[in-house]
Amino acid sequence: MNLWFTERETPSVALSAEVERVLDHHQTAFQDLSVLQTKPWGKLLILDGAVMVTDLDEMGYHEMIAHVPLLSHPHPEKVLVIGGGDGGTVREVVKHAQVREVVLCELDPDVVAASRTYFPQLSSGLDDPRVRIVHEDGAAFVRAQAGAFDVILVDSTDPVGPGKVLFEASFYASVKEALKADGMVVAQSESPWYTPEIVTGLVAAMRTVFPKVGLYTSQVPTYPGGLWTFTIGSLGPDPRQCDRRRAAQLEHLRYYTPALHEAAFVLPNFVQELVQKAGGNL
């Protein structure tokens, strides 16, 4: 049998992999879940019908996500990760010494479930004795925190269904009310080729309420177009600087490098463009 995965990426584009073994495949009480065995791309997670995670290019996500924000805030002692069920953003997050508390809040508890069962690489960090993990709604969570955390890490799915609030100006609104006075927020943003429209919105909502807002980018193949966005917002820190120190007692890493930190400001004209239009200043 010739077995294919295919992700309708947009109406007119797909990306395909072939399969080797269906590991699992059910309804959890919010989506529909799947982790297959694929030739080209390893174990893969999929929500929805899109990719969320594959063993081939994870680190190209999770180390840009967490050291970015984590090495340029001075004091990053407590972190919250929104959504980020798989536990890669956490695993990532815990290699800080300086991080006393982590806390995870994923809606899916069956997210977690299926990590720790079939990505035990990704899902490590979630075992440290500083995380607790919450299955809350993310925003819900969010509006109850005020001035709690350090660094708040939206690790969350594409703006559709319950994903599509943390998108949204009001969300970060509560963001920043439940950072410290010097907190920083990080938010996955999309393709710049393929979504631009949530690039500029995601830069825009960000900037009602946060002084310094900016995009950078980082490599993740199996995600649409390859070229993919963080959109960060600081109440202090400039999210440019890396405290080269901290990075060097950093192990295990495989994408991230305080050169690559820097660079990864750097943008390409069409998206810098995007970034202006939606009133980015960093």
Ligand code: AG3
Given for the second form:
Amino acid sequence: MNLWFTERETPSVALSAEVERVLDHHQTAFQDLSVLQTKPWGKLLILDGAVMVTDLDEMGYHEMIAHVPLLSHPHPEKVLVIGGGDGGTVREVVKHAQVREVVLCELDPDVVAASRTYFPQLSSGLDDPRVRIVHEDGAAFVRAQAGAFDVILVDSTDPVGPGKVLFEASFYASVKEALKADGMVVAQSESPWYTPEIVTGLVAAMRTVFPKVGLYTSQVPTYPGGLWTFTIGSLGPDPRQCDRRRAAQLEHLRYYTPALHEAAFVLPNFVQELVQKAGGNL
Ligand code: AG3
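Output block for the form predicted together with this ligand, input the form predicted alone:
Entire complex below, previous chain first.
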């Protein structure tokens, strides 16, 4: 057998991996979901044809989306994760002793179920007693939460279908209202190589409401372009500053280091120019 998975990353670029076994493939109420055992990447979760998670490089994404805001916020106690039903982001959030409550707002219950079945390590944090899972539309959920959270993490899919609103300025206006006075938000913001307009769009959307907005990067080789971005908005704390004392208490880190945290905000010139053009100011 010679079976390959291919993601069409752009209309004219594709990334492929050899498949050993198809573990799941079905249509959920919201999207097409597959779990494959691959040769190069271990297990792979795909939604609507796009790579979401692989065993190989998920830590480059999850450790960086979670620890950069949580170690630069002085007291992250209440955390909201929007999307991220696979549980990878929550697994990193619950490593923080200060965190008292985590809400995971994932639209599609099948994503959580598939992760629990096929990615036991990735989803292990979902059983932490501080975690509450709600299956609701993230934008609607946020609108009903005034001043509730210290940190909000937007772990979305690409800006197509139901994930699209999570890239818009109106959503970040409600995110600001859902945060406490010194709150922070991070959102995954795609590839600066292939979709620079998504990067600038998100920076500009956050800048309409957040006084401090910056961009940082991480390596996720199974995502388009490999170099991935996160856009961070803050109502107070400087997201570039890591609390090294708290960082030293985190266990099982494979990607994040305090030096990398600070360095992740140092951008290639063309990316820095995108950020500046969009009004980013860190
Ligand atoms: N969230 C970001 C996925 C974007 C990948 N895009 C693509 N492959 N075209 C992933 C969820 C991980 N918790």
